[in-house]
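Read the single chain below, which is given as structure tokens and is the form predicted on its own.
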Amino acid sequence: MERMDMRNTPAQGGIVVGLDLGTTKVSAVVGEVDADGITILGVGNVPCRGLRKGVVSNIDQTVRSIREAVDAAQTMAGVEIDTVYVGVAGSHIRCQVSDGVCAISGREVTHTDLERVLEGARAIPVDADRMILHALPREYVVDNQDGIHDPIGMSGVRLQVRVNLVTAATSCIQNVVRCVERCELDVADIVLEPLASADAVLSEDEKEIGVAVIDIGGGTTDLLLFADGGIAHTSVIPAGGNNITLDVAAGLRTPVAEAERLKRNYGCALGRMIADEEEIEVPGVGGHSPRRVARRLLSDIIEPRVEEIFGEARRRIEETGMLEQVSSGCVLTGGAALMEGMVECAQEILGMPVRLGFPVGVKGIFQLVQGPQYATGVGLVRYGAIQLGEQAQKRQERHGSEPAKQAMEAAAGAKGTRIWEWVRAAF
């Protein structure tokens, strides 16, 4: 089941590590989760090319950042990891509308119930080449009573589900899995990134009022909508960060590395933010003496890549008709939204409320994930740690008596299965 709440979080101990598999960075994230909620307990954090546009192009070079992210955030932690939650995304995801039914014969609804009318839902037919990655809850319908985002504990004869059904091209999932598999880890559960990102950074208010997500990463831009406490829409934009690094690269004649220098430290979304006298030095190519320029031609260069992702976001808002009820505004997420003027531009496109979105509800060393860029491995934990307490909870509800320690145990064991039946039985 796949829902987003730390209202669920558990209560028992467990170690839980995110892997935000990125077009230019690979981030692990250790958390441990209590009572208390979920502390940092280390972070991994390194260039990766092995990716194009969230699609492994290279195993060998994704592998390779895989193993010294996962290394350096468990020397930092002091623990061994051996399983991780791993977060995809790309232009492969699909998202569809999707109904489940069940009957629960007038008694209280469990979360097996939820487990039996969610497993409803993924029962359509999809291509071949395809898979189903969640079932994302939209509403539930007990009887005739609508509009319910949490039947446990109703008493009803029918449950019925609306759900967002998120696709994936096996191909790529397929790799993403091999990829950890040769680090020698295993896969706890696969996870779509925006919806990582989104459960770090979104209040309960803003799902509730309505709110969009925009995860600007360095091969694609996510989408996501939230409407009524629950997801409405996703999408990805085939345009990120790295189409704005050639941009500037063309533009300014000067090697790819260098303009991707230039945009973190100079890059401005908005030109009439810019002083006229402000000068940058730009490298040459190939030999070629480096020159100065007016900052402002940098951004001339960067601001109508900027605008034309944004004005995509804003036309595949308006197709949805939920225009008007995001009415919370929008939150920018990944490490391209940090470049200045980003808010701004963003709020002139959208029309409406714009902010940053920074990781919240940890401890610990806090400090080394609080930025847009951390915010899909800090949902990974968040996630995890959801998981292995619903797993936990329906472990208890078929036996009772068991210590909700060896629950955890056998949930996360159980989770670790699946995932590797699931993948297989693709192939």
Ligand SMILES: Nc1ncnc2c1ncn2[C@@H]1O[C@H](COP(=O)(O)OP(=O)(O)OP(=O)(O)O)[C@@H](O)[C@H]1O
Given for the second form:
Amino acid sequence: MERMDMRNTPAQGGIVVGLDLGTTKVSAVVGEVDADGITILGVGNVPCRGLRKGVVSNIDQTVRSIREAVDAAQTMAGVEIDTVYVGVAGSHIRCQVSDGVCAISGREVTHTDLERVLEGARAIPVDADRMILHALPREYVVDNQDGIHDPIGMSGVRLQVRVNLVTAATSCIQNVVRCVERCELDVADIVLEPLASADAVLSEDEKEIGVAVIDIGGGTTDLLLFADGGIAHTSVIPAGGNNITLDVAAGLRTPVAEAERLKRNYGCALGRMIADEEEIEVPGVGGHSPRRVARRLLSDIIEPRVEEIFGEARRRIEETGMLEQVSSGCVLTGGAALMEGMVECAQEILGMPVRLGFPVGVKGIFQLVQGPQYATGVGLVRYGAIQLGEQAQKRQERHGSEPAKQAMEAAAGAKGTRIWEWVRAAF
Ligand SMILES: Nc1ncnc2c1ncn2[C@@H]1O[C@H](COP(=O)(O)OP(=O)(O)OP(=O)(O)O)[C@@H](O)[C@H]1O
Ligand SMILES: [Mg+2]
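Let's compare: the form predicted on its own is above, so bring in the form predicted in complex with the named molecule.
Below is the whole assembly, all chains and molecules, this chain first.
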């Protein structure tokens, strides 16, 4: 009951729930935000077949999976869930640059000024069937000084911002919201999934000096670039782990479920990492008996698809002209990143250092969200925590209250650094 009360007074912390609607699974992650940071209280993971490439294709199946995942998470956490931060992805997501400008209302830049200038940057015509998800600041200009990432507290009369506007197809978002609302849950906010994943796995240093995040999920591969201290590009490659599974099923003539198992247990993205004599047993389809094949054959099927995905990621990074700026390299998240040889293969194709990204900066039963496939769910909770902090900050600007300060510190403590500073720059 105590927790429920806290949720109603977010200035003192609260419960934040992230809902990751993936192509293969729905995960609900419950976190408690307080002065010590974020504590994971409960997690619910349920397989889901209601989405295709990030877009709802079957409302009933999606609703059922959301219900199951949220039920499991709330039972584990011992709290009642009524509001969620929902992640979205898919090829319908687009990114464009926009500028905003406003007069600084007092002597120095406040949160309210930031809100106004971002509002200005959002005020551009977008297609009737699209909506703006995020205005991600790339840089601020105060009077004539440019290249500013955190203008709060700076003196001046004129504030400008250049943002990346992330837009989405309204109907796709409406379908996601409809599914969540059919579960009697309120949507606190809609968040671009790779933004959430990146926040969960990146260090402050990586964001500062430039990094690429590649989230290889079941249906899609999401790319996000940090350069010049802000988010510089985001796009979606319409292929992921499920394509690899289907390639294996066709190539080895085995049922899809078996192909998935073989991929997870023996798959490798680089054929030359496998000794010639290694063999695996492949179950047949339609009554054909199982046969033994070289494990190398499995990776020969997998490798071209993985190369295709990383090749496309490289092409897109080059297209943005930011290959040089992504100095700290690439971080892989998403379930498909778990396959043997993925890091090595990415390293070769992208020509930069590559590491696996595991969610960091949370306490509690974090073992349950330790895989790269949970980066999105954890990132959504972190996003929600930061919003609590920002709401508190705004209240503090208006009333100067002590609890607001505590909530700010809580959000900051989530990663041992002032993460919300980054969020001011990122979201
Ligand atoms: N150990 C493993 N080896 C290889 N692939 C794996 C492994 N574990 C999971 N995967 C693959 O990861 C994919 C699922 O990843 P993830 O859970 O990140 O996707 P999702 O969030 O449901 O989908 P999306 O983000 O595309 O909407 C599946 O294709 C699955 O086969
Ligand atoms: Mg995903």
